[in-house]
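Consider the single chain below, provided in structure tokens and representing the form predicted on its own.
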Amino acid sequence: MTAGSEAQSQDWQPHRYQKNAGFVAVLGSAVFGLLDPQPGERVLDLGCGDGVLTEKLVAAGCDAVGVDAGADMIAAARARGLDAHVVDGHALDFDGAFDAVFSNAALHWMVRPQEVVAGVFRALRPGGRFVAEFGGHGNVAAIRTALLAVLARRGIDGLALSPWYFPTPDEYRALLQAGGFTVHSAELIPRPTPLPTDVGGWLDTFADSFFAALPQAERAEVKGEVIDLLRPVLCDSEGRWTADYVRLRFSASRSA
């Protein structure tokens, strides 16, 4: 699920996403519950991906609109019959159109968060809710460290390639407050996440920006080195992989 211009370089491939990362929408049930959508509300799903959770908003009786930077994801959402549009999350152009803005597993792809928060503020009616969950400080720390280490062996600065923004709760709370929001809750939630395939599938799905800096002929070798570094940390004796996820979940409302 993406909604930032930086994420547009990621080749999302909805079928691959569902195979390797279908858990993203499934594990979004907690933040969906925090939103507590009500029938008749107009809700923006920011970074809607293939529309699984947007569909749940519609089923709850909401007038839901999905936006995402990935054209392939929006095509998949539209195939579900949803009102979905290709939009960069840094450049929301709605004005007082929604009772709530909801986002799951997308805000960490938007590396200019002040622009995102400003756009969400404009999109909401006075008193409207902004409820989301995304990667927080320490998210996929082992995976990220392995990627940086393997690229550093080749003289490549992996930090410069990272497409992610993983803030602390205090950092994001301050950003929301500066943007005109009242913050009701903001917390980090460690959530080790079993992978349906393996970490190689996760890298294929989420780490394109790191491998894009390499010649095509070297990518498989580099991917193998990353997997070898991670195996002692994230793979158990039965060969089951678990990603070291840490989520930041928050609820805020636009000041009147």
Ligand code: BEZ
Given for the second form:
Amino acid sequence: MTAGSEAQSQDWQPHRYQKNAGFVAVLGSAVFGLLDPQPGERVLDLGCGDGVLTEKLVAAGCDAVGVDAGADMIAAARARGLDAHVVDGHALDFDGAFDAVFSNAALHWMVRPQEVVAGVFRALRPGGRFVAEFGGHGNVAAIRTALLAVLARRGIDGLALSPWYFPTPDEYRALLQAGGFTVHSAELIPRPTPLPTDVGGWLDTFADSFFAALPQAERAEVKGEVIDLLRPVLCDSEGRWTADYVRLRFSASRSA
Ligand code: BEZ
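Take the protein just shown as the form predicted on its own and give its structure as the form predicted together with the named molecule.
The complete assembly is shown below, putting the previous chain first.
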């Protein structure tokens, strides 16, 4: 799921996303529960991706709108019959239109969080809720380290290519408070996540920004080196891969 301009360098391919990352929406049930959507509420799903959770909001009786920066993802969401729009999460253009803004696995693609928080504030009515889960501090640390190490071997600064923002709860809490929110909870949740394929599938789905810096002819070799570095720490003796996910889950409401 994506909702930021940086994420536009990522080629989403909804079918590949479903195959390699279908678990993302399944694992969104805890933050969905924290939102506790009520029938008749108007809810914005920020970074809705292909709309799996937006569809759940509709099934819960909400009047739900999905936004995402990925045009192909929005096409997939619309194919489900959802009210979904291509919008950069840094540039939300709603005014007091929603009772709640919900987001799962998308805010880490938005690397200018003050702009996002300001847009969410404007989108909510006073007292409206902002409930979300995304990658927190330490998220995919092994995967990032391997990417940076392999790119460094080629003289490339991988950090400068990173499209991700993984804050601590304290950092994000301060940002929300400065943006006019009352924070009810903000916690870091380590969640090792079994992958449906090897980590190569995860890299294909999410790490385009790093590989785009390389000539096409070198990409397969670099990917192989990243996989080799990760195998001892993310792959078990039976060949099953687990991503080192750490979630930041929070609940806040617009103060006035
Ligand atoms: C995540 O859900 O934590 C995530 C997904 C893709 C890239 C980075 C992080």
